[in-house]
Amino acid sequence: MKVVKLLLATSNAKKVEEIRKILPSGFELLTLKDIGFSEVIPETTNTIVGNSSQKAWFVFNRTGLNCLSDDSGLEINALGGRPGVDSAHYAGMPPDNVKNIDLVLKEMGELQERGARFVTVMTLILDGNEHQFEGEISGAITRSPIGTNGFGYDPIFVPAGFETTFAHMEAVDKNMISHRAKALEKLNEFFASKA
């Protein structure tokens, strides 16, 4: 497979790297950074499918250069799938990890009920025309943070058939399970598939 190269559609460090290090050769990623592009990327729908869209043609559409984008969210049984598409920005803005957190635990009490599942839309724009890959992990809500790897809600995601959080995985195996793991095989295969 020839090299390609897609500029990834997001700011956020953590996911640029954490899609680096899943993705397997033949890829070059570039960020926002690296083109100098600073617009704030907006995420007004009200799904992570038109989200990831949303935000891919933006990027595409003042580039013109060939993106991924990712929209993800946590998905709790108890909260009616919130906080969902709200993820990022749960207790408000601007986002801040911790109090999301905080929210979500304080919401959900001491509920039994704690089912879960991380759900991640990727939206790759290749020569003008949209594909998605979707991807989705099922687990349960801790009573409290464990770990400090990852980003996001990782502290408290316990993936179905593990006994610890992502933040308290190595991050070579929580990116061999993950929903964004998921998400980029089957983009990963896409490409194979044109080769």
Ligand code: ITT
Contents of the next structure:
Amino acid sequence: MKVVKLLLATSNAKKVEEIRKILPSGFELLTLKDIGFSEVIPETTNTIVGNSSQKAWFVFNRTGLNCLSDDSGLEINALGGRPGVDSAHYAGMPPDNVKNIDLVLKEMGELQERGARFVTVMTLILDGNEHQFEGEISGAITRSPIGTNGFGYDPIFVPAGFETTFAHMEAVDKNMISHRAKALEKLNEFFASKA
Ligand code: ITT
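Having gone through the form predicted on its own, I am curious about the other one (the form predicted in complex with inosine 5'-triphosphate); can you provide its structure?
Every component of the complex follows; first up is the chain already shown.
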């Protein structure tokens, strides 16, 4: 496979770090910071699929570079799928992970039904054409935060089949099974099939 050069259309440094660790060599990844891009990227659709597409096209239209966006969210069964598309700013603006987690735990209270899933939709704009790749992982919400690794809701999410939270696992373990890893596996297969 020849080297694939992609601009990551995200302002979240933790996502960049995970994507870099997950993708195999063969990808050359640029960040918005690398190219001095500082515009606010709109996220005004009501869905993860829509926001993912919107972010990728916005950056592609501004730069003309092949790019990849990541829109993700935590969908909790007992909360009717919330925080979902509002995951980043669930407790209001500006986005605050600690406040988001506190609000989720308050809303969940002592509910027995604690099922949830993380979803990622990645949008690739390649030579002006859109391709989307989805990944998800199911699990359960804890009663209090555990661990300090990762980001976002990682301290309260235990992936199915595991005993502890994403934030209490090593990054390498999260990155083998996560929603983001699954979406990137599809992206990787897409490029491998073109080679
Ligand atoms: P960009 O839009 O710039 O990519 P963002 O942080 O605003 O960055 P999203 O709109 O996709 O990204 O928001 C998703 C939120 O969901 C994110 O801020 C986290 O709070 C949470 N999230 C996403 N992936 C996560 C993960 O792997 N672990 C824990 N929380 C995650």
